[in-house]
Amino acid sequence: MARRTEEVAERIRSTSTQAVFGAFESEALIGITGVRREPLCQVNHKATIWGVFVNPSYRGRGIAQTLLSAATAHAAEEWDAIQLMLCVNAENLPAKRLYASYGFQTFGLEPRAMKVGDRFYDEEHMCKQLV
């Protein structure tokens, strides 16, 4: 189902618990990412990475590398965050490796965790501790 503009916009609009980070080229933007915390005391002591992108034509150039870097320095600074969590599609073997490679470790399988159409994905949750 698509969203609308409007409705995009109100998902990534940065807060005072979300910080949105893009990667442009001119104007054109070729790479995004998000982070984002629970105001819950308990919890805020985390943060989730979502939804890294980057244009395919673009890739390999170390933007999502930049992208991570720019949302784990706000996690930390702003919001004194100490551990990092992501989802990532279980058959996304280049996110896996790119994730790995910036420090995060698996500790968990939801299995059938996204639906699109009729198909399932399983999502490994990951973890990354910062201090």
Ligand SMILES: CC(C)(COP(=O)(O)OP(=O)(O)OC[C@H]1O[C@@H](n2cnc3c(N)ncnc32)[C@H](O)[C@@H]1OP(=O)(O)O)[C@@H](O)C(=O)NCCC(=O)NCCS
Given for the second form:
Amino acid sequence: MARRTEEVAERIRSTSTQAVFGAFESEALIGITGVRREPLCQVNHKATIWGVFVNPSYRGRGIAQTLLSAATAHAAEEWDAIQLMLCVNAENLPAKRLYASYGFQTFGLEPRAMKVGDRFYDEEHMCKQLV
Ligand SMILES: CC(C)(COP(=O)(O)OP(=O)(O)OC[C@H]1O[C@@H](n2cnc3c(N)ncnc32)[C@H](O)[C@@H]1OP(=O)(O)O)[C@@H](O)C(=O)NCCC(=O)NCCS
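Pass me the form predicted together with this ligand as well; I've looked at the form predicted on its own already.
Shown next: the complete complex, the earlier chain at its head.
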């Protein structure tokens, strides 16, 4: 189901526990990445990367890597995060290559994490230690 514009605006709003970074050409948004921190003190050394997307016309130019760098710097400098987490569809080879080249390592596989229509997709859980 499609989200309404107001719902999207709320979802990408930066707060004390979430930051969203955009890549722009002129005023057009061509890439986006979010990062959120865990509020509970037992887990707030971690931050989670989400919503990584680059407009297909702009892929393969390092835009996602730049967005990941911005999200990483924010998590480390503003929140003192020492570990980044993310999940990726196990069949999403470009994304897995991007994350691996950025230093993420897979530590688990969730079988049937997503169901789209009649098809299940496994999800890889990845982490990157910053210190
Ligand atoms: C996955 C995704 C975000 C990658 O975005 P991207 O901007 O193309 O990624 P980058 O350009 O930073 O890196 C991709 C490749 O370009 C290469 N690259 C980086 N800078 C480059 C440059 N200046 N010139 C040429 N290539 C470059 C990278 O080394 C990388 O190569 P590799 O795939 O052989 O390792 C993009 O394909 C996408 O939006 N996919 C759909 C959404 C999605 O799957 N998101 C992930 C959900 S978990």
